[in-house]
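The chain that follows stands alone, in the form predicted on its own, written as structure tokens.
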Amino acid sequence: MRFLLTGGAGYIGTQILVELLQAGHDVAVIDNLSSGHLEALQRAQALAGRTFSFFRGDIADRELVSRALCGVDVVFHLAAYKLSGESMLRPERYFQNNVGGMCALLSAMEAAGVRRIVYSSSAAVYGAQREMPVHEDAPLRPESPYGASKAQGEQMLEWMVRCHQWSAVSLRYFNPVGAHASGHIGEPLESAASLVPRALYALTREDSRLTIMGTDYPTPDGTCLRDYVHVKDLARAHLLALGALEEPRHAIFNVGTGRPYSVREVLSACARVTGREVRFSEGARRPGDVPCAAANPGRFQRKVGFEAQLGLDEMVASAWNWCQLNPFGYQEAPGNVDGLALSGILPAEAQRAGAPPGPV
């Protein structure tokens, strides 16, 4: 099969890319590199031992997307801004990119006759819930513009199914953690906003200290509870999701473990794995955060057989291995695309002028 992977140069996208290539599929990647990395794509190709097509640009670029969709059977749509806290400060940015960009993508797909999609949604669509772990049929109460943008994306897919007989899967991620087992692709610590890489950053920088954002939540130790899932399990979930695209419908699945951990429990796991205590201070709650977010993963397991295989210590260990091997993340030179089967790259004149890519 041939797949289009939007946001394929990002943290999760590169993990999925490796899985698809190793399974023998043809892949086209779209990414404007606003947060993704060319070096990550190069490393993914080296790990898989297969080439792919890369289109550098924005999913709102109709002509670029139309070319990337040539021969495609299924789209994996990951390209989006993803920080709940940032979305509270710049909601218009999230609506323009996450909702507007997806609208442009769906329009190009319909024009090309590509009507199967696996969508990167989020547990942020749930907001605060009375019952945890949360089931997919729970009412949606997003508490940030980011969560609202993901819920809107799901609603758009629902209408594409009803009006044009699409087949769609929305995967509501909980909290991806970890890195590839090789240690070659992972999440750069400097740009990460999630807890584990922030904690490891504090361990690797003598002048850095982690801030626990809120210690007065209604939880056993006062800190937020989150369901963490290894990024390898999450990547594998995308391939399994293809089994739910067999008929025109919109299927929605949680991707998590069902077992939440508090911030303090995660810091203890970091200490166990690394043998070092994380330095931290206590701060105020972060806008948009909810006390607890944990998945009921039963529906996805029953439908396609998905079950997370890797636990919290394994997540932390793989992330620690990645940051030990890559203390400064990816170090590619701008415009270095050697070794990739590329198309859609910015014109050489624009690259020399340092033209900034648009938002993914």
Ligand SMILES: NC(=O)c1ccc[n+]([C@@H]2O[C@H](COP(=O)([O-])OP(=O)(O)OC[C@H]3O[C@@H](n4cnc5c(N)ncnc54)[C@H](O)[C@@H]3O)[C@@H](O)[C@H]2O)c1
Given for the second form:
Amino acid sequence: MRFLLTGGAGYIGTQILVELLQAGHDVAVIDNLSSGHLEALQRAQALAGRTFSFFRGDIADRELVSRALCGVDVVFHLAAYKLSGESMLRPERYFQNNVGGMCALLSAMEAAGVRRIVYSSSAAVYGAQREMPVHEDAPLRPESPYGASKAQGEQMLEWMVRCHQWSAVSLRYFNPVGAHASGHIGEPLESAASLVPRALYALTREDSRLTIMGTDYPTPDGTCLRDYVHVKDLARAHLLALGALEEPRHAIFNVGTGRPYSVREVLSACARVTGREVRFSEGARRPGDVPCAAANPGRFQRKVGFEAQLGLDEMVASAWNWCQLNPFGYQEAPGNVDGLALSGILPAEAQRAGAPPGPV
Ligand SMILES: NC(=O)c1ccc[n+]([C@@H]2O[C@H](COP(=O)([O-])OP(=O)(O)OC[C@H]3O[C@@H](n4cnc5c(N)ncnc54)[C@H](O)[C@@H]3O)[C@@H](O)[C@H]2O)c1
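Show the other one: the form predicted together with the ligand, since we just had the form predicted on its own.
Expanding to the full complex; the earlier chain stays at the top.
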């Protein structure tokens, strides 16, 4: 099969890219590199030992997307901005990219006759819920423009399914953590906003200290509870999700483990794995944070047999391995992946000028 992977140069996209290539599929990636890394794509190629096509540019660029869709069976749509906190400061930016950009993508897909999509949604669509772990049918109460933009993406898919008989799967990720087992692709610590990378960042920088945001939540140890899922399990979930693409249907699944951990439990895991204590101070609650977010993972398990295989310590260990091998993320090429070449990665301008896309 041939896939278009939007946002394929990002944290989760590169992990899916490796899985798809290793499974023998053809892949086209489109990414404007606003937060993704060219070097991550090169490393993914080296890890998989296979080539792919790279279209550097924006999902709102109709001409580029039309080219990238050539011969594609299914789109994995990850390209988006993802920071809830930032979205509270610049909501318009999030709606423009996550809703407007996605709308342009869907329109190009319909024009090209590509009507199957797996969409990266988020637990942020739920907001605060009375029932935890939360079931997919719970009412959506997003508490940030980011969460609202993800819910709007789901709604657009709902209507594409009803009006044009598309097949769509929305995966509501809980908290992805960890890195590739090789340690060569992962989430750069400097730019990461989530707990594990921030805790590891505090471990690796003498002058850095983690702030626990809120210690007075109605949870057993007073800190927030979150459902963490290894990025390797998450990437695998995308291949399994193909088995849930039915026509015409929009299927929605939680992707989590169902077992939430508190901030203090995560810091204990960091200490167990690394042998070092994370320096932290206790601060005030962060606006918009809910006390507990945990998935009811039953529906996805029943439909496609998905079950997370890797636990919290494995998530932290792989993230730690990645950050030790790449203390500066992708910014400084550490030379620890042999045989990478830039050849074949064509800038969008070259592709527009008629050059064939990729392979990388
Ligand atoms: N990481 C998480 O904690 C998390 C949780 C839930 C859902 N998600 C969703 O998963 C997806 C991927 O997240 P990630 O953690 O890999 O983020 P990321 O920022 O690492 O990757 C996003 C990628 O999309 C690209 N991109 C953004 N806007 C684009 C555009 N208009 N055109 C082309 N490329 C564009 C970026 O350059 C980047 O490579 C996002 O849709 C996000 O909302 C992530």
